[in-house]
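For reference, the chain that follows is the form predicted on its own, supplied as structure tokens.
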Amino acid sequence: MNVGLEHYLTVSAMLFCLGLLGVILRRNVLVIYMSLELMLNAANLALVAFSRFNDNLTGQTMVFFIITVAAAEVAVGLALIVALYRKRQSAHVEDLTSLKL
């Protein structure tokens, strides 16, 4: 069996849909955050697959920069989640309004 572009795109679409369901259905901030990262990685998989099957390194270069920005995003996002948990002792979406000044 030869693995083609449509196989990679199918896996990418399934991962993206799974992440989207996590964002829509969950109330815990940490689970929503992990679902967002799953959606970002699904997009990265599609970019790498297109790049590989078109013999062009542009998509792989974009993924490298996206991963770099995502690392900074993780640091900021987890800091916000820790601040929310320290203030309210819970990590639910409804408690995010308590972080306003």
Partner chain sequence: MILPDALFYLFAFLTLLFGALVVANPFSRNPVTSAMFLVLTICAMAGLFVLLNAFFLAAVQILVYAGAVMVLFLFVIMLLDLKEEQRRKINLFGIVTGSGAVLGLGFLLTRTIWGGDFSQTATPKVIGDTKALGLELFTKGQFLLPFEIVSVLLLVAMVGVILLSKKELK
Second form
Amino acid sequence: MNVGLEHYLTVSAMLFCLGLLGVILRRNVLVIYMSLELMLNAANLALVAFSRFNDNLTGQTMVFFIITVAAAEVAVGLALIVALYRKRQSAHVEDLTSLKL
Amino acid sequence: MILPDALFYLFAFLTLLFGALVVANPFSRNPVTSAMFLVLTICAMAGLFVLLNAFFLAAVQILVYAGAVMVLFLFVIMLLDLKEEQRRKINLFGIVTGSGAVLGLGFLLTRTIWGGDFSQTATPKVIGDTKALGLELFTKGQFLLPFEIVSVLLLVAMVGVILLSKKELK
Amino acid sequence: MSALLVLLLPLLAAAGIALVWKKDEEFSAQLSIGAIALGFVLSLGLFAFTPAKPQEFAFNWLAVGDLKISFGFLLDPLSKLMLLVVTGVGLMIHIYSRGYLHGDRSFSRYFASLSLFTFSMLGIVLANNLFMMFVFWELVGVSSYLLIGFWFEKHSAADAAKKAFLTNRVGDFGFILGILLTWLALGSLNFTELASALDGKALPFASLVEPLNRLVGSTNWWTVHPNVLATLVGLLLFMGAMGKSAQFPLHVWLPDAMEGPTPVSALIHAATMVAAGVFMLCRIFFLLEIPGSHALEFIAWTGGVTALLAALMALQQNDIKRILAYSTLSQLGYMVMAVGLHAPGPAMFHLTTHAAFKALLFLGAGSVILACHHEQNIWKMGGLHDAMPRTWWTFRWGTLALCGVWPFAGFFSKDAILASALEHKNIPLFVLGVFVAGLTTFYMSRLVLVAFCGNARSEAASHAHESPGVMTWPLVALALPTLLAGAIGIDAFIAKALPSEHPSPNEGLLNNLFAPFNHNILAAGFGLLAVVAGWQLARTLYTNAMSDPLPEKIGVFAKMARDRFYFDELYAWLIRVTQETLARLADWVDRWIIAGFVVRGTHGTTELVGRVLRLVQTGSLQTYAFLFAAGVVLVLAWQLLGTSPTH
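Compare with the form predicted on its own: the form predicted together with its partner chain:
Once more the chain from above appears, this time first in line as the rest of the complex follows.
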């Protein structure tokens, strides 16, 4: 059986699930953030695969934009983590429960 | 046509393996290890991109992600000077329910993917090299405005980061 | 249009006093008196120079669907006579009030209220439809409330005002129901139209039977009969009269209303307002005498019972005003009884003469009260006939008229009522009427003998002196009709509006004087006999008596009469029981249904939901992430699992 869209999408889905698992289970904010990047990349993979098998470049253009936005997002997110760490001296989510008043 | 298929399975395996090691490394709980495995994941994924004829994106993936973004991560990790994470009490209930939800999601996605009809017609001819993508972005006119907006977004992100990183953040 | 002027003058006076000249006491009194004096003159003109044929003029007031209500006047002999009574007696009382209330703090307020009352009363008299009559009916109630509670600093006065108002509410409730039923059945409220609609119609309320039967769910053996409806309408309308004219069992407010100033008692609670009920009954008499209606029988017996009960209660009262109040009740009972005996003419006749002599008696009582420094107990008076000659003479005339002594006015009107009872073959009521006449003479003689004759029984009484002219001249002016009203042909005048079985020919003064004897010697004879008997009994008991000998003679009955047969206590008990039951019920509903179920239920549910939702709100990022993922999974599962994959 030739490698087709299904295979790429399956890889993408599994990667996405891995990322989600990390987001839910890991306690370190930085690792959670990395897991988020994983999920983002999974989406990218799916888009590139769509682009390839639909025979046009729109999906890749989309991925190009996503990478740009992700770069910006990472910058801001990491800055927030740094600011948070300065305040709490911890990068552990169980210490960051100020959402509960 | 056996080589590309073999390469796909190789890169797919590597991507998933490294991804799993990012999320849960049985040997180290250090975030630096996670970060290094994320770099490897991204590189493996770049290989997948190449297999999909997205050459430009494969390059960008390595340059931006593995290069810039991960350097940023590593810088922050070192900046925060994180100690080895203490083993805290494992929330078994959380692990079970969380894994359950994720497995459910995975099941649903796979089921949908393999249940779909993706029969291809001719062999795809599209090549995602720099020239093609550049023409797509800049000549047809439909992506010009978003492109400019993204540039502004980057500027905004930069300003935001500077503001957030100032010491006297209240 | 002069009728409109008569009506509006007092209103203008009241408004002027209330809004502009409140500070100027003397001027407000003059304004009020001037308005009613002008009204009296105009009424005299109307009485003398307008044709007897009923005149009606009206303009539309409001129209709601089929209901068209006009604001209009009906000028017939009935209303013309009442105009004369109200303005005439009212004028005397206005003048008298200037002297009686001299120096009172709220002099202007008094005259404003008095003018308002006159306006409302004239409105009732002139109204050409039931709705307008009801509006003024209520206005009369309001102004009566204001006047009874005139000295509202006194608790008893304020309570009496409330009692009068509330008791009248009960009657008015029936009245308005009756009005509504009338309108439903006959489609009009105008008296003339109603009368012509009813003329010769066999079962006028038949149109209401069908919907009512549907409403109550009739069966073969039980349906609403038109006659029942006719009776019901009559009784409901009579309820209004019951309240306003203080008929048993709504009579309790009138004696308490004596807390108001004495001229008010004279005007409102003797001469005019309480007569409004009787006037109303005469106005709508055609509604009551529908063939098949049994309302009149009930009305007759209610009147009779009221007359008897009130006369018995009057026997043992010691307050001069209360004696007069009970006698008013008793006389009103007479009038209502006359209406019930198919004799509205004699009822109106008695109303007219009663207005004159009862106003006279009340004003005389006021004069006595003032002379004795606001002492109202007759056992603390005595020997006043020397000190107050003018009051004494006029009071005595009034008493003679009330007792029904020939040739005073009361004799003729009372005789007409007794004769009607005989002509209607209602022997029980005739006997009752004669007996009440005897009682009347007895208690009035007791009043006169104790208060005016004998020796002074208190310091105040011994230093009493005659009241000023502003008070005594109205007495004299009222004494004149007291003597003459019986024989000058008023009954013949009324007969033009209310044809009655009792003929009242107008054949000159001399013939009129002896007409009762020629017409029905039995009624006249028994009436006079009752008077003589009452007088004899009172004279033996009360001449020079220092205290009441009656309680020793009739024992517990005297105490019952003094305590008004415990009607007030009975009503208080009834109200207390009802109120307590209702209060308990309301308390239960409040405690268990409203507070328990509705309030605590809502708040409990909200709190429970809140508690449950709070469990979700952990503050932990990852819990949120988990919930988010779980939510996504659930939504996807719902969306995807339902449809089978497309193979």
